[in-house]
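One chain is shown next in structure tokens, namely the form predicted alone.
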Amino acid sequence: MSTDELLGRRLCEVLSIEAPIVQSGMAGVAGIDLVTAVSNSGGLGVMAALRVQPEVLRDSIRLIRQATSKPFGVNIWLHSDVRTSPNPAEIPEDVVRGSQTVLNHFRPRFDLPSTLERPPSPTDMIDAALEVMIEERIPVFSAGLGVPEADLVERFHRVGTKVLSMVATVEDGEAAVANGVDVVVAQGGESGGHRSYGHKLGRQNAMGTSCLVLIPAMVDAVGAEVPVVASGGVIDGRGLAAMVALGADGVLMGTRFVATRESAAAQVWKNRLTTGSRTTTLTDGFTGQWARVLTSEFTNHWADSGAEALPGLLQSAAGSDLFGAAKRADDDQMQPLYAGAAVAQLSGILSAAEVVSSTVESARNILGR
């Protein structure tokens, strides 16, 4: 019997895939190589489109199509403060000063000048990217950090695109299903990267609900209508088996796919995910939105400072000189190394195909399927 007859059958049928594994559409990680490798292995590879120029996105979609005949997805955020960026001129002076003061503490590390200036207004590219996705008739649209509105879902459906919505609450899951999405991804608090809320919450609320609690609740609420995919703390077949036992139809994996050979992540990031001390924390100091990352000098100093992050993605814009310099220098203390709560269980940098096959095979053995 084939995999889709044994494990994650409903999800596989809806998305026309063979393994109930969705790869997270992570910026700086999920490029053409990783997406095609995951899709060719039977899972759903998902490209990251946030802050990608529309014509670059179009070219990338076409290159993916040349590299695989299998379904793939494209992910972008629908967050209220990202889809339409706040005006930097309207940010209170003390908020700008507080954020830049923390960044100034580290700028000398890379011989960067200090500044208290406001960041420039970012270019709004989300709606343009959505138009490209619709025009290109992508197989799957993955909506992150915000529930897709009903008319957007309908526009994708008209061109044959399935819509997957990442949410962190049962209420958002119900709203997504009411708007017509085909798959709901329930993001537990263990997840690495950004929180799947459509607007920014306080830190405590942004931590989210554990998968152990969220997945059964989401399945009870919407599982009769659409497949439910579990996200958070899943790095191998044990996690897939556990989520299936909780009622999920499959899993979305992020951290495990960062540490693969096809990932576009820097080698220092891959190494940090697979060796040494790997504690994580929730911070908004890198982008302005809450995200789970590896604990570092920067995250500790940012938390101790009490500074307020700039809204939308303006925090990312304000610190682009510092974070960019850190990336070029392979400094693992001054750049966001996104990681889920189960990161300490990772070992080895595998191929994407090995991740998909070993995860499914191990889960099948555990579940006796």
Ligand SMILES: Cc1cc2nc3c(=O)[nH]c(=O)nc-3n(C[C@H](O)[C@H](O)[C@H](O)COP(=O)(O)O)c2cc1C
Contents of the next structure:
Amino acid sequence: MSTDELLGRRLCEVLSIEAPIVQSGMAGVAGIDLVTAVSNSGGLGVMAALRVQPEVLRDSIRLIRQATSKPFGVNIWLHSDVRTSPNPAEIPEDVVRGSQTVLNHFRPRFDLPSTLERPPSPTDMIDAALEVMIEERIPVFSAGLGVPEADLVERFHRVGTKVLSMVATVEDGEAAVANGVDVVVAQGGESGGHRSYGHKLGRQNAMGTSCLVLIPAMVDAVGAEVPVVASGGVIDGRGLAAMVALGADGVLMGTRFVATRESAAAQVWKNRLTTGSRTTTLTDGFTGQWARVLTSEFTNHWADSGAEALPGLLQSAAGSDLFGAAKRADDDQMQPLYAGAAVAQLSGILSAAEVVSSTVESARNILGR
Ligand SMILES: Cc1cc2nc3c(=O)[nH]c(=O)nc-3n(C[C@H](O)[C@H](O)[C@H](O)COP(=O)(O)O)c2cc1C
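Alright, leaving the form predicted alone aside, put up the form predicted in complex with this ligand.
Once more the chain from above appears, this time first in line as the rest of the complex follows.
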């Protein structure tokens, strides 16, 4: 294998980038500053579009274009219960009561009133966001939590957009390739943030498969057709080298980029990712969908309560007063601090450019070329 192949030449060619590193789309973290810093460093910066108003998204895409001439991506979820939200009125009374009872346990901490009400109906914005992305002819569309359908892939291809699909199973990887995507991102169970399934699974199944097992299986299944990017637990060049050894063409990193200077994450989150004792857990108590976050008072109490999360993203709507107050107060126990399983090895808040260059350089050293 040549050096170029080892360091992801195939991925770089498909996406027209220089370093085989994709930065994850991350709501509240991956704004214009982080995206342009990563793209200007040779990787692929990806903006998060979930819950962004369509016209705000259009403006952001245009601002990114002003700040970089390099390719960038825009990410959104295709999850069936997020693309079209469940009707709050149809949630069983005992489910609403169970969830609100846990939230009520913590509301007094921020002087918030107790409630057993249903959350309001959210506005579905994903399809409108997809239209904006197509109209703006973005360089790369990055789909998470659901395989893009063939006609959506074709519409992106018609305007010259490459399509990247993040999946957590070989079956979904095969479906994505059958639908015409250009790159498959294989999400291992180590990953920070939400599990990349198109519908909600039970906790045991949602845990996912480790990269050590998933990456070679995905490479064997679809690697002959499209580049495979490994996602989950990669925070430095050792991770990139290991994923390349497993057959991946590059890596997608989330947690490492949260703790960068250009990330829009709150300082308390960056500090918790890089200092002190850190463990992670899978919870659906913050949003309604399973996500890996730093273990906290809230995640422990939610798990012990046995409460059932509201469907779609209605759990996050139900708890928005509590989680919002925690965010404003810099309370690290009552808000979702998404983090991958490798978080305890993170130290130091770097620039995005340092992350890209040091990861590539160290992988080159390890691989001996
Ligand atoms: C803070 C944070 C937010 C995330 N938000 C998204 C998102 O909006 N869309 C998405 O497809 N994946 C999202 N992810 C998941 C990542 O795409 C990826 O699977 C994960 O970050 C890889 O694991 P790592 O965090 O150990 O690098 C997010 C991850 C984190 C840490």
